[in-house]
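A single chain, nothing else alongside it, follows as structure tokens in the form predicted on its own.
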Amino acid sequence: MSEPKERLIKKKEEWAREKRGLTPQAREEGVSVRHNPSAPSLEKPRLPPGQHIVKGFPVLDLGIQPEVPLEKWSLDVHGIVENPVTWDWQDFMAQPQVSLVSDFHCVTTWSTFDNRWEGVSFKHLLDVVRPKPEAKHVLFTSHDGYSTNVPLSVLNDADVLIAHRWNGQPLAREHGGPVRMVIPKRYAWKSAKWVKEMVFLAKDRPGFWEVRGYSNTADPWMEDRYS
């Protein structure tokens, strides 16, 4: 590992073991009480608690961005599945492509409204994958040595999409290009960049910030960033 990932990375833990970004209400209620299943549901503000909005789309990674060529991509699908899949980027390609607008919401508190993206869907992946009953979680690895993991059940939702364009232009390298995914309910850090393997499992395995103290299940608007 290199001195620069280090360094990020000892800073992320240290923001988790503060607590960083978390308002005062989510310090005094605490993650037990904010995640209490017996709690009313109220309807969620476009900007989740804690966030505030920016301009552009800051650039965050572990110090690696990976340079892989469309020639050389490949989207490897596997595990509980009846139909596991390696995609090459013609592949890719010639799945049905879909363009989707949503907001996108980093741990760091930052968040951009109406990002444009186009991709694959992650529902037509579904549909072709097949995956097993007894498949109920996703692993993501990505070409940077990242990984993060997310229940099938947040997966399996119409704005979850493997994203190649982002407001119209090719997704940038910095950004997770030539592939990355989009899942617009949770955290960022749970939307891979540079993705190329996707697991079906039975049970759950956190991922690299999920063993660092940041939250398994990520969710914006319960305040959800650490562990």
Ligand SMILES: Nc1nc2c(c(=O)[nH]1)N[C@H]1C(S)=C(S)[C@@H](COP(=O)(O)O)O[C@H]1N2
Second form
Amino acid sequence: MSEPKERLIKKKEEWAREKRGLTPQAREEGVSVRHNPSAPSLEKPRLPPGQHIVKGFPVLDLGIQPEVPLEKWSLDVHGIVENPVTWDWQDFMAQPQVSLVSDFHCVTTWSTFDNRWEGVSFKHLLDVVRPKPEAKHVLFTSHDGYSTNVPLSVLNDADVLIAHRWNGQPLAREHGGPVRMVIPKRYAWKSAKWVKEMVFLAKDRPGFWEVRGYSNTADPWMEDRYS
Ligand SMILES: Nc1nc2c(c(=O)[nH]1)N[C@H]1C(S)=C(S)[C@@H](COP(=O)(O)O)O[C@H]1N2
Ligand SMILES: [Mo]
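Now show me the form predicted in complex with the ligand, since the one above was the form predicted on its own.
Complete assembly follows, chain above in first position.
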């Protein structure tokens, strides 16, 4: 790991420690008031609390943007499933394709609206691999060494997909191309870029940021930022 990258990761870990459990207001005022999830709420607003909309599409990574040629690309899906699969590019593109529009929320407070993602829906993947009843979590790993964990109950949602196009173009390398995860209802660090492996697990196994102080649940409407 190169030095500046190590420093960036350390900095983010410090933020996670300082800001855990605080509402934005409490963060500003420096008082320790915990968010009250049982407070009455009306309809879920489109922009989650503490977020702002940005134009364009920021890039966040660990300082590595791996180049994965299509002929070398594969996706390995295994663990507690009836039918583990390894798809090469042709296999992946031969699956039914969906086109979905969704919003994207980064824990660093930016959000982008109306991203058009194309790829294979996660529900289709579940139909193919057939998780066994004991499977409760999925750990994603990526070509840059990143990992992140998501409960199966969150992934089993019509807006979750394994994406290879964004806004009508092949997904750019800096955004995780050729293929990344998209999980609109969770902060963006749960959406693994350059994804290469998915393991279905009975017990939860925290990923890269989850072991460094980021929330395990990562729900933007609950402001589950740091734990
Ligand atoms: N493989 C990998 N996936 C990753 C990351 C990463 O560093 N490596 N960063 C995460 C974070 S923190 C965010 S905010 C989003 C950013 O996606 P973008 O660069 O396309 O905006 O990717 C997530 N997925
Ligand atoms: Mo992020």
